[in-house]
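One chain comes next, on its own, written out as structure tokens in the form predicted on its own.
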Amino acid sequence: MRTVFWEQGEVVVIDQRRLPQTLEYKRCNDYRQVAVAIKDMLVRGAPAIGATAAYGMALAAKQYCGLDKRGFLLKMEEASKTLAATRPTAVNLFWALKEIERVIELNSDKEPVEIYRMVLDTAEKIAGDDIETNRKIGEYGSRLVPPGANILTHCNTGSLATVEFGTALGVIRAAHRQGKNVHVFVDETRPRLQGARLTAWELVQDNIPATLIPDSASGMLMKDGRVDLVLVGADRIALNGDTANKIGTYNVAVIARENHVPFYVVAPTTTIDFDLENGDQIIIEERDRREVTHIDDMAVAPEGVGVFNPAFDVTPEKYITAIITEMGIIERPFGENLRRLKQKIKGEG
């Protein structure tokens, strides 16, 4: 299932706010509509955000390729800034925009219509690479999943968080297809319920056995020995291994360590911010108070109460067992091994 794609000159995304009741697609014919789709979480998940932003830049190039060269380049710069301002934490957004900006810069001597085709080709490559990357992540990660494992997940890390296959949920899919008979504990992931609405929906579609639990029940399950491993995604990983992910991830990581349950972060290497020394430097997005005080239009909290609604938290590297990527499993010490990975990627680039 594709979360985002280019069709007939438009960017098409699944409106994830409608799930699980309705599978509905939103068509965008202006890059500003793409920006709204990211900001309002029609599309979410770091890899999906990156690919969607790249397609948004292709849409901008299509919109403005009739301008003179200077006007075109100015409009493309404006589009990049607009898309970059949508979500501050997910590093894939900025990585994808930089990839597009690099293509534009290297070909700035060409006519706008030629640059448009190159930008679209790059966006398609970013999306295609994400699918292949996540299948490789699934292959590596499934090696860590024992037969009959009970796996705990947090938030949504499946097709809906990527272009197609998924990161942490991709590992689960790979293990399921290998006949490992896994079972998944899906925490609801408040306040937007990405676990209950999205992860549970994906698992039901794939006929993977799953049990939905309140966020507050994961500790009891781990204490009782009913969880064999935890798999979570990431929105940004610092060079020392500190990881920003959906709010509540830190809680799960601390409890997992206390109960000797392996805790794995699953993400493509594009989610690693090699310029960030540690998680203290990660900007944490805060979202609208109504996400906490209301369910749809129904108030569940008294009017006037103060609200703190961070979208993410940072899990210190000491709580992470390993980081699963498309280039293999990164083990401790993370600082040393991530620096080695950085040099490897730089050499290949």
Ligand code: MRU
The other form holds:
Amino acid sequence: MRTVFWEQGEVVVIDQRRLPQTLEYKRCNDYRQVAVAIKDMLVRGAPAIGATAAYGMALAAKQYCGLDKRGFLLKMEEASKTLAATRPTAVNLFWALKEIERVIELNSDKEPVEIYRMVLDTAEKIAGDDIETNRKIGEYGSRLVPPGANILTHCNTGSLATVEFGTALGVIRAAHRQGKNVHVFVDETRPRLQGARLTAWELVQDNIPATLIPDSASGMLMKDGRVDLVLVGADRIALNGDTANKIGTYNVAVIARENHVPFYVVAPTTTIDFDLENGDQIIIEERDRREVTHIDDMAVAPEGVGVFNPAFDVTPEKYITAIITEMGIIERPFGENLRRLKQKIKGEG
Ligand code: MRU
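Can you give me the structure for the form predicted in complex with this ligand, which would complement the form predicted on its own we have just seen?
Let us now look at the entire complex, which starts with that chain.
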């Protein structure tokens, strides 16, 4: 299932807020609608956000390629700023916007209509590469999944969080397709219920055996020896391996360590922030209090109560067994191995 695509000059996304009740698509013909789709979480999940922003830039290029060059370039700058201001934590968003900006800059001597074509091609490439990357991640990651494994996962890292295949859920999918007979414990993932609404939905669609649990049950399951490994995604990985992911990931990691359960982070290399030394500098998005006080329109808390609603937390690298990427499995020590990877990707130290 494809989460985001370009069709007849428009950006089409699945409105994930409507799942699992309805599979509904939203068509955007203005880049500002794309920005709202990211901010309001019609589209969410780090790689999906990155690809959607890239398509948003293609849409802006289409909207403004009739202007003179200066006007066009100014509008593109404005579009990039608007898209960058949607969500602060997932680095894929900023990575994708940088890729597009680089193409615009390298071709700024060309006519706007030519630049539009190039921006669209780049957005299509970012989306296509994400699909390919996730399949490779699935191949590598599934080697770490023993037959009959009980896997615990948090949030949604599936088709919906990427362009098509998924990261942590891609590994699960690959292991299932290899006939490994896996079973998945799905954290419901309060407050937005990405686990219950999205991951459980994807697993049921794929006929992968799954059990939905309240987030607070994962400790008991691990203590009772009922979980063989944990697979989670990431929104930003620092150079030392510290990993930002959906709020509650840290709790899972600590309990996994306490109970000797391997804890794997699964992500494309576009989720690694090679400019960031450690997780302390990661900006953690805080979202609306209503996400905690209400379920849909029903209040589940008294009106006057204070609310703290961080969307992500940072798991210190010491709790992470390995990081599974499309370029292979990164083992500890992460500081050393991620620097080596940086050198390979960027050709610098
Ligand atoms: O707030 P969300 O739903 O965008 O958060 C998503 C996550 O935290 C995912 O685990 C992460 O983006 C990895 S998705 C492959």
